[in-house]
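The chain below stands alone, shown as structure tokens; this is the form predicted alone.
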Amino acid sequence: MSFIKIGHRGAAGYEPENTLRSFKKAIKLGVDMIELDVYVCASGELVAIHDDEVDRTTDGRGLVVKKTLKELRKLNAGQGQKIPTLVQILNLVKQKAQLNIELKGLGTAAPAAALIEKFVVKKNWLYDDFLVSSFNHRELVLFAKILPQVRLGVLISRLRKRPGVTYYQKKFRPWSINLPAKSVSKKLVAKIHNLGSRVLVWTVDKPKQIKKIKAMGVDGIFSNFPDRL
């Protein structure tokens, strides 16, 4: 694959994020992925949502993990949208486009990893059709032990000298290095690329920083408005 769109949330800028008309717009626009974010509710499924909280993102209040699916199912995440289950989304996007999961919340990794499998197995779809990331490290490394097929994204929110780039690749052998555009040099994305693995930066929606970015060499960008990609 050549450079990599990636659709943020979906395609956060034009929907209310990571909701099933979200990712239909995503796909619409013609992203090569689509990046979401789990966590575990309180009655054991996998849903989409950024924040551990429902707050921000819905009329509702309080914890995801304290909620059931059914609670859940009641809350309005915009324009009359409900948080979605991980299972509606892989049947609404169909192998349209890439999935970048990013396990967000405490034992994520042995439910996605089943979920993948699963789909694999039954559906058809292809262990290259996901990326798995997460700023928790240690649901990487869980899920790499679980399902070592998939491709790792490893997520870094702040890029200081120790640990550097080389301690993440030696860690995780990721298949990219997910970094903040406020981190990417062209100089930086040289050494990932030398060290075995690709660069995907987030989050950028101003056209002029888009082009900015990609004339260093990175191998994708995640944007709220993947159409700008």
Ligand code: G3P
The other form holds:
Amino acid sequence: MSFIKIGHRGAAGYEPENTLRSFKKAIKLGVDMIELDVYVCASGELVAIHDDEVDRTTDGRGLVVKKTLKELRKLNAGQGQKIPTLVQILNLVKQKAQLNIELKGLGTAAPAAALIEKFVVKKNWLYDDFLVSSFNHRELVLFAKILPQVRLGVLISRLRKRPGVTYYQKKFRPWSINLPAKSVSKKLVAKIHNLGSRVLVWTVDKPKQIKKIKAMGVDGIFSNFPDRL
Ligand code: G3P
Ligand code: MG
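Following the display of the form predicted alone, present the structure of the form predicted together with this ligand.
What follows is the whole complex; the chain from before opens it.
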């Protein structure tokens, strides 16, 4: 399998993160996969935004889960962009890249699974066009129960000795283990490969560090500047 170039929050180094502009830019830069973060808003739609509050990335204030889609769509998410729904993103990407949906909010597993199923059945997407990941391992378990056909990525924010990667690999049998750059080493990559999963590393922007991490034999890197990969 060849190395996977992943656009982080689209191409967030160039365009406002998690917006349609950012996803378009990532496609233009030739990424293999686009990463985005999702929450369920108050009216039930899945929307792409990183934080649980709208404060940092828009001109509004407050929690994403307390706002309806209509309220969210009034906000400026940067350069006049609006917070997009996952449906809009799927219709934009149209299989030009794979999608890594990161389940950020609680209750995202079931609606994400339903949406993926719908796009597979009605719009000819493949299950393998998706990778679903989360730091919230309960949400990941729920997702896997509903739609086991889709690849899972276990996100680990800080790898400790216990529980180590063996625990996560055996528990989830994930397609990938997604590690922060600070936790990855050549030895660890070999160990995860032996266990049967791939290693994806986030978030790496500096060319020197990209080179170093690639040399460890990782399977993919998330970058805000995916053209540097
Ligand atoms: O999925 C990789 C990366 O996006 C995880 O961290 O905080 O940028 O969502 P974060
Ligand atoms: Mg993310």
